[in-house]
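Next up is one chain by itself, shown in structure tokens, the form predicted alone.
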Amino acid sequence: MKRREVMNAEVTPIKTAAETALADAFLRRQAALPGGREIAGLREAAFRRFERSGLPHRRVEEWKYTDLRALMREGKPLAQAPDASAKAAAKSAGAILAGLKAHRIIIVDGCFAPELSATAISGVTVTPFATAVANGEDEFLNSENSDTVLALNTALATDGAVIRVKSGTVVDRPIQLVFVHSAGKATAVFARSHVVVEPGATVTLVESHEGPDKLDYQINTALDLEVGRGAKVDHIKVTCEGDAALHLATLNARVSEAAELRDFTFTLGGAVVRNQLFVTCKGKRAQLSLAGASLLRGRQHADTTLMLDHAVGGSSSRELFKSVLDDESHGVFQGKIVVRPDAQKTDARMMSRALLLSPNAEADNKPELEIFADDVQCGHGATAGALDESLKFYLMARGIPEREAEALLIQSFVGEAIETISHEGVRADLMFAAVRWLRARSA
């Protein structure tokens, strides 16, 4: 009797053109990336994590609706340090927040621009990210988060800003991180920033991201945010990338005892945008307000993915995300709240709403709860639908033209989310941006 031998062959996945380009870029740039031997080891380990899994695709549950392997067809060459003309063009960046009086920190093509930035802020230290890691501060790249896109950022991050707000400081004006793509050609930018708000401090932190139209550049940006005991932080992120851009953004936030974090994500531009938020509530009596609004047209694709971890009890969170979808745009919201066994007395509520202005628009909403404690109050909900025809008829019956009536209803819909922003100046600028979007639609 013959014995049949079974051979197990290891299956090696075929790399896409984008994955191959990223691997080549890492090999070419690795030696020039800032940081000593320990930092280089962190980068190498992070890239090997990415290499093993590759770009996330629809079979990965967290990326089911945003198949990056299919959407990212090629990897662009890494951006070089900006020249004088690129920096000169960046001076006028951040126009969407033109009415905001802020301490502006400018990052051009992933490089900190000290000559354009306000670094002398009372009670605040501002350092280029490249300088911090060159000095051996490895905690800025040492993350427990195993996300593939973040691993790629860790491997290739060149520069950004490290901001530390000292204990008890109340920063007089918002700090605005202005990220600009000014290379004039399609490149890939990997920026990393780290913000530490020490106990009892108060600050409004604004991120704005922008670049030119008709240029398929790629952005991978990450922000690590530490909110100390009793601190108060308002964080607003505004995405106004060019109409062909790919924008991937990761927020890692850790909120301590009795601290307050209010986060708002506003998306207008970009062909493909993914905002992923990983928020850990690690202290009792912490309060979180996480909200966002997306205004999409054409074939835009915007994905907001939230992972909120209530690691300890006695804290509360409120989440409200709204999207307005026109033409053939695609909006995605994935939100998961995890309540750990020791997180008794947690109060968490999450809601996502999508307004479809076209029969060809698509909305995917997936809220989730994972609760391992029994003394909690948690809930979630999701809705998707068209404009209320009865309300529209009510306005038109009073002499308001159809398009103007629609604009008023859309403005009211998205305004509910924008009103969660506590800073009056930011709130006013973003509401005006929404009005401009509506006017362009009605034209």
Given for the second form:
Amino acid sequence: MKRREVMNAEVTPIKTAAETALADAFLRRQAALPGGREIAGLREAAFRRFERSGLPHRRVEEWKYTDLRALMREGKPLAQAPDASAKAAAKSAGAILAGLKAHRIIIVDGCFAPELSATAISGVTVTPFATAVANGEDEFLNSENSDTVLALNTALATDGAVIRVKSGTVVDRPIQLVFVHSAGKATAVFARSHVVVEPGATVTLVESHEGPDKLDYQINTALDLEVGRGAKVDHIKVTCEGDAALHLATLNARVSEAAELRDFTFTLGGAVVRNQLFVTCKGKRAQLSLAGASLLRGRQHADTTLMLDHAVGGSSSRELFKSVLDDESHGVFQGKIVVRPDAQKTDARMMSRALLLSPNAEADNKPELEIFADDVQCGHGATAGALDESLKFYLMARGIPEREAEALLIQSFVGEAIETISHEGVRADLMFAAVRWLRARSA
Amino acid sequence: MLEIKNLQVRVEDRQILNGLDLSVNAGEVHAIMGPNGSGKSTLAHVLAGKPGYEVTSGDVLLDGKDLLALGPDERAAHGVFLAFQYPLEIPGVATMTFLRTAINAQRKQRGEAELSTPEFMKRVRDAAAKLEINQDMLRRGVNVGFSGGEKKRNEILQMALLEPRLAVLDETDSGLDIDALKIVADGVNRLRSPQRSMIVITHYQRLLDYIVPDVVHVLSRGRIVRTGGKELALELEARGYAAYQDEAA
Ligand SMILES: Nc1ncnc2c1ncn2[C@@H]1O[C@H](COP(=O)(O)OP(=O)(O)OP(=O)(O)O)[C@@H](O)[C@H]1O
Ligand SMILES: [Mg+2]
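In place of the form predicted alone, the structure of the form predicted together with its partner chain is requested.
Next comes the full complex, this chain leading.
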């Protein structure tokens, strides 16, 4: 896997074409972005953060394997509000979860499309991000997270969904945020969403991201997720962007006492994909399952970077990330679990596995534990390897042809991760998507 | 039916089979006995087409068909079945899915229609019941969490469902308690038929009390060094292999 070298060891912020374009875009668009004076101030501060550091590059530890400065060659013009035909086309989006009966909220080119969205959900309020910030809601933009990609999102976010699930509500069906990029426009989109699940509520939240092939559009999307006391949340993010797209996604999740968060990151599409998950376990007796699967081919690059902070003790978390890498694809997993001094009795286990289907594919696996408490149970493991030849022989000796035998083994490999999703319909749809991916490979 | 002529096989530059000859007629059961490391499993693997074995000379014909030219999946479709000495675990592939995929893959290769779901379910249920394999085991990943004996019974279940022309059983009796041995032997005996040949590899005469062979061979240092009737197994039990190891040397 060849990567462009950054020649200069002394890194001066705002230097590359992409950085300059992003800075120009902010200065030109600034005044028109939604939100009053306070929000404008937050945006300005976030922009300054970006200005000081520039795009993250390989010398920034968290971005070691995804050198954004090299991978993002140019900055695209900011997307305009979608026209009627773009909205009409967006109606059929979300096909990967076609089997799912969900409350669908459609966001086209970073704009909430109310006429296409189901906003009347019992026990739930749904507001476009632009409306919420215009009304002065800003707590979710005020993040302590200093990541540059998130800072860019804060500076430039146009729209998204703000969802509040009221205390004790069990939402009848999954809520699906369908993000669509329109055909024909190689633009940049900055979408921001915020979901608050109040104490004792239960919801399955699905995010899907898609767009046309052969179009080098850029997505920067972020979700802030607040899981209240005793709430149960399943969050599944599915990335099927077009084959030339750049997709940067940030999840900021905070999990309260006795709450349950099951998070799943599924990556199929996109030329360059970065999923960064910042999860803080801030209450006792919380249960977290953070998992994901990536199926990559061609020259796809997908990076999943998890930063899990066990700030408070007595909680447990399980992390399981799998990637299947064909052709010249590059899969990255970085997982860092921090157990704070007060977080006694934390139980955390992280496993990441890469399956290399081609000698030219590359897997980088970096699990890390930083443990400051003494009475904890923590462990991690990472593997990377080819398909097990003796298992393949066992299947073939029963009459199963080679490609089909491989497909079964790959399916079982990703299946172990997909199994962690508790919603049966989502699980079935994602398993089916994996099978389709395998069939395309066998064909 | 099965015709092996002057088979020579190398593994990683070591000659393991040294000109092995063996013919098995349709309907016959042949037992192969022999010391550890003599090449019994190697023979079984070469018949099934496991990669990593280099056949340097010789022929293997099944019903006149050159097996060595076929991939393992094609051999299976032509009726070769190997019951593994060490059945593997395949987490994440349910036994049911595995069985169904295998049956239909073979049928497809032979140009036959897939089995309908009810027909498949019925066959699995009947065969599993006879081998005392419960439904819960069938829902689990292939051999995952199975005891040694359960794994061996699962091999026989696969054999019953795949109805091979030639079955090679590699130490199917090892690790079985007395009751399981009877269940497995009964399972094998039910599958004896005038159209089906079997090669039973074992270290123990006891299995051959249940699966009575037509012919017994002694394999030593990669070659058949003695062939006889079922009484040969008794003789081996009493005297061991010392005589044959000298003979082959
Ligand atoms: N992959 C391999 N690489 C190197 N040597 C091998 C390999 N497979 C088999 N052998 C060697 O070939 C010889 C025959 O092995 P094989 O497993 O066929 O014996 P066996 O008769 O089945 O023995 P047992 O009764 O212990 O099952 C042994 O010496 C073994 O070490
Ligand atoms: Mg053996």
